[in-house]
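Coming up is one lone chain in structure tokens, specifically the form predicted alone.
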Amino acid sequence: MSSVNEQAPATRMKAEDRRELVLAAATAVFGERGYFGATTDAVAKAAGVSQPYVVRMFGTKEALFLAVLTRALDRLLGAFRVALAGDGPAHPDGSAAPHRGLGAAYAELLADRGLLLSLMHGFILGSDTEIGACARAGFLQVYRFLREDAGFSADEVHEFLAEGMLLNTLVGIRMAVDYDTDPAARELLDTALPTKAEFLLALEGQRKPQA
């Protein structure tokens, strides 16, 4: 007979909804604490479920983190596909320029700090057999999408990914905290996020969200 601590959430939910609930909480926890700092207990508390429930669903912390990485990559590519589908001809000759749409889609994901930061934590664990393999495969999946689906040149992919990693870094170190007190921080954010700096400041509590 199961104890109270081993039971699923009291609210009746479909299995896929319960899994998404835990993965969303795990994404936030791993994003803030990193792989080694996070625990299945912390994830369980964030999700409002028991720790045995999380373990029963995913098995190990490594398996949970791999599921978080896979979900993050799926959401990233999903946002890119939606943006790409919405890009119309941008030049008189009818050629498309998906760069702006994909860049805007990536910037919108800044609202989910855990998603982008959990990806970064995965990238720095390249020496781990399982996590490193997952991170490399995911990164190459994004590269192939940009090259084959979006039609970027190799140099354009390099520039796009470099800018994306810069945005991740700025979010990770909470550069927006110094926006109003350090001219260098202001200049850096205004240059990196010319149309999204205020959005990032609102995320960090430096500005009131616009209605």
Second form
Number of protein chains: 2
Amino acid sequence: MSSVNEQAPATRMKAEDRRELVLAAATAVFGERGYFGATTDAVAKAAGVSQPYVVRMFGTKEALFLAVLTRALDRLLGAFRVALAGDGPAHPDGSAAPHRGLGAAYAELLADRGLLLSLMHGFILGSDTEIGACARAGFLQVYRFLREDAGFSADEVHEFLAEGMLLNTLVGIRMAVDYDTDPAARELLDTALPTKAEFLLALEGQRKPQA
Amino acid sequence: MSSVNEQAPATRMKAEDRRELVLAAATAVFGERGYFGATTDAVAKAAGVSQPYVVRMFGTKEALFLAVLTRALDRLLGAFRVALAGDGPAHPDGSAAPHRGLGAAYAELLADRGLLLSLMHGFILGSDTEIGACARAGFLQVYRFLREDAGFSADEVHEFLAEGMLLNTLVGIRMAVDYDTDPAARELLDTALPTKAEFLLALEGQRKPQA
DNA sequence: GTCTATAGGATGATAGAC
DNA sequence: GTCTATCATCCTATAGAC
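Next up, the form predicted in complex with a further copy of the same chain. The previous block was the form predicted alone.
Shown next: the complete complex, the earlier chain at its head.
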């Protein structure tokens, strides 16, 4: 393989590939600091390109954030659809229908921490005209998917979403840094974890260095 | 009553009163735009004082935000304690113990929209050293209160918190603006509302002008 | 206790070369 | 397709008067 990496003076690349690369970087940055806290420069550095180029590609910072939200939503629904199709050798004991599968799919998304957190940041910026509209539309899209395609009842969707928002919050607050030092944090996380494996994976690196 | 109001050249006032006034204003502003999105100038305007004075009172913007978070936590726990004491003529039919009371208390806090939303913004900024530490400590304080003082089981706390995070999210995303135009939004809100009265109160003014 | 003026430091966006 | 240079704006924080 050629020794080309991201920090070199920018290897030429097809627009679409570079776009995806920047979107991934932006997802991470927006996930950590939110829309206002993230800078286009931080995104650029994370993607290994120049700041003006990031702006050039998406027009404005806001457009970039909207693109991140849209991409995150697509992935979320995509993962749900795959889980729903579920032809794989899941739980052949015919346990609680789609719940398990979708919950697990959601937990897997936690691996890309920025994805769910960018969404979360978008969700609580409802008072912003553009971002708010995008966030509401996305949230409702998920709601409809669960209700119609996954066949949840209104109460089931409600419970599923509540669970999801708590999970997002726990990841965002980095509750895992207190896992080893605070019994309450440990109990909370142990209770909240859907599939321990995936969740711990997502939290890896958040724990405090030592006890 | 004297015709003194907030936009006059700043009537002299005891420090503590002005501090509370600024904290209330800051809570509203941080609730809408989050830590990074809010400016000390916006807080100052909302409080009817000058921007440098806001900074002077709290030292830094970050210190102001931490003060807002601490105050919000205090109010939250205060409301919970009152609800728990619950000597009032609540549900004398001895229905589901503290759950109802605490849920209602939480719903009432929604009236001060900025309060819960400022907390929410703090919660998802866990990667910020100072804010994250404050947020985690606060969240765990609530957890312990529910677990120890309110006597919830680990599962009950978990469910209660999940419900709360969903509520916060729905307020933050302003789902109510779609209440009259989107069936999904309506169903979601109808299902999620704890005590319809309080919640609708909190959402008042969020709905779209017309259908 | 509170303000005006302003320094100093980002940051988003544009212009234009390669 | 991608960068360097740079402008204009905004924003936190300080200095100092009243």
